[in-house]
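Given next, in structure tokens, is a single chain: the form predicted alone.
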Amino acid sequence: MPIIAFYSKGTSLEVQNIWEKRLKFYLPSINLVPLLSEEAKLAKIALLWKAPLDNLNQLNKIKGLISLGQGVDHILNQNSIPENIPVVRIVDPYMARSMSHWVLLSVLNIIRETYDYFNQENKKIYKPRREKDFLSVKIGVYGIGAIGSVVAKDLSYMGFDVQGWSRTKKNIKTIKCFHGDKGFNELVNNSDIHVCLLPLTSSTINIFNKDTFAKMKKGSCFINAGRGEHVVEDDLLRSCKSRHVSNAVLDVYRIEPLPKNHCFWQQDNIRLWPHVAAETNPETAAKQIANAIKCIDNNIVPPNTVNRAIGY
């Protein structure tokens, strides 16, 4: 079995001990070593989230990468991963259950007023507010794939009108399903409560800005729990402050972690999450992880490759 490169920006040693002791349950000869040690210059196949690329570009070895999430962005983003070289992500249940809590938590705080009442009880108010009729609120999923599809479902179970966009056409039943430039627009425009959980590539880049937060409704909520680099960070401040976005809810950002000096931190209806909303689970994922090293061992190609194409 080969020596596995392992590279987790923000984590211990200890995360890549919990890794190997889970991997070692499939494949038990296997041996995670540091992307930066030496012996990672006998690694056949690297395991990585946001890893220093130049590093990598140095292990002459290597057969196959596999993202320790469901993004590729972190990798694909530099184009310097040679195209014979497969890249491969995670697309497992329990990260997508995950993301349909925190979304329902999110949507549920803002129908459910949770922040107000949080700011009445500081203040010793006892007073009812006045109920939103959910039934008539307008969810928006951009990004309707192996998580968006989940989240979108659950929020149609709950009740809500749900709506999902999608670069290319799908089908979900209870979901009313959009897909291309007019399909986006058709959901910009309608929608009451917009949730992002795009894939980052070229034609999601930027793809919230100024424009289209003109182009929500006045009052509308955005949630982004997609990429950072999906959203102009300064015109959804503007959309902010000037509350034609009444309320922000996001868990990732251009520059992680956020820093002590950016702006979000001060604007009152900007909501700020430190990119936990769907983790990777070395319990749940360790398994197909590990039929992705078989595979790229010998020489098959793995489920979940990403198509260097449309970046996912």
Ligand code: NAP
Given for the second form:
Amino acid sequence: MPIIAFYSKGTSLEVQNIWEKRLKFYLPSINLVPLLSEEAKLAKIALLWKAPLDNLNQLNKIKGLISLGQGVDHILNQNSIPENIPVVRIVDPYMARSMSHWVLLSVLNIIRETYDYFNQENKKIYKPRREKDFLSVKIGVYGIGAIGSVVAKDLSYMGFDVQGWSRTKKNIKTIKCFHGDKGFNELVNNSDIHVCLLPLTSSTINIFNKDTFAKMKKGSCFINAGRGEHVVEDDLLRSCKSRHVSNAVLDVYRIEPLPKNHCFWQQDNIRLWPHVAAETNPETAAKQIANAIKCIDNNIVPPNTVNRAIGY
Ligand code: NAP
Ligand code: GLV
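Could you switch over to the form predicted in complex with this ligand, since the one displayed so far is the form predicted alone?
Following is the full complex, with the preceding chain placed first.
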């Protein structure tokens, strides 16, 4: 069984050991070694999260790269990975549900005014606030793929009016589906809560900018768990300061970890999470990664190989 080079930014050796243990259940002879070690030069496959790939050409036996997350921008952005090397991503229903929990939590915190009630509690104020009619809240989900489609369906099941946006035409029961530029404008103009679950590509970078925020209804809410680079951060800040965007909930940033001196920390109507909306779970993801390893080792194109032409 091949040697697997492993790199997961910001984690300890313990995380590598957890993955090795889980993968050994399916591939008993597997051997994970740190990407930046001498042994990694023999690796045929690399398992990566935000790895420094500049010295990928030192790994001259490499046959495939596997993302430790559902997004692959951290691999495709860094380096010109040869076209003949498949880049594979995780597609795990566990992660989609986990994201759905986080988005629902964010939506409910806004609609039920959780933060205002917490403030009242701190001041011992026992006073009902006027409840929003949830039937009148339209939620736009940008990106209705493996994750966004589950989120959109779950929100619809909870009684919200949901519309989704994708690149290609979709037909999902209970969701109004839009696509292309016209569809984007439809969501931007008519949603009360905007949820970004897009992959980061050359077509989606900076998609939420001053023009987009200006077109949103006054008092709109913006939730981002896609990537930080989807948002022009100064434009979001300005829209939040003026209260044109009444609330933002963010899980991802252009620079991660979010620097201590970043202006978002000071802004009362921007809520910040440290990129945890849907974390990869080795328990549920190991089986498909083991399969991808087997496929690459046997020169078979694995499921969930990224389409390099469209970048996701
Ligand atoms: P996916 O299955 O590839 O779905 C992507 C969706 O975005 C699809 O509906 C796709 O349209 C749409 N899309 C892509 N480019 C578009 C464009 N130019 N115009 C309109 N729609 C476009 O991806 P996924 O697995 O759902 O993951 C989405 C992203 O979530 C990841 O790339 C990652 O950035 C982020 N994520 C974040 C976390 C977190 O914890 N914060 C966790 C996991 C993932 P089509 O359906 O037409 O292809
Ligand atoms: C997390 O951000 C992922 O892409 O899985």
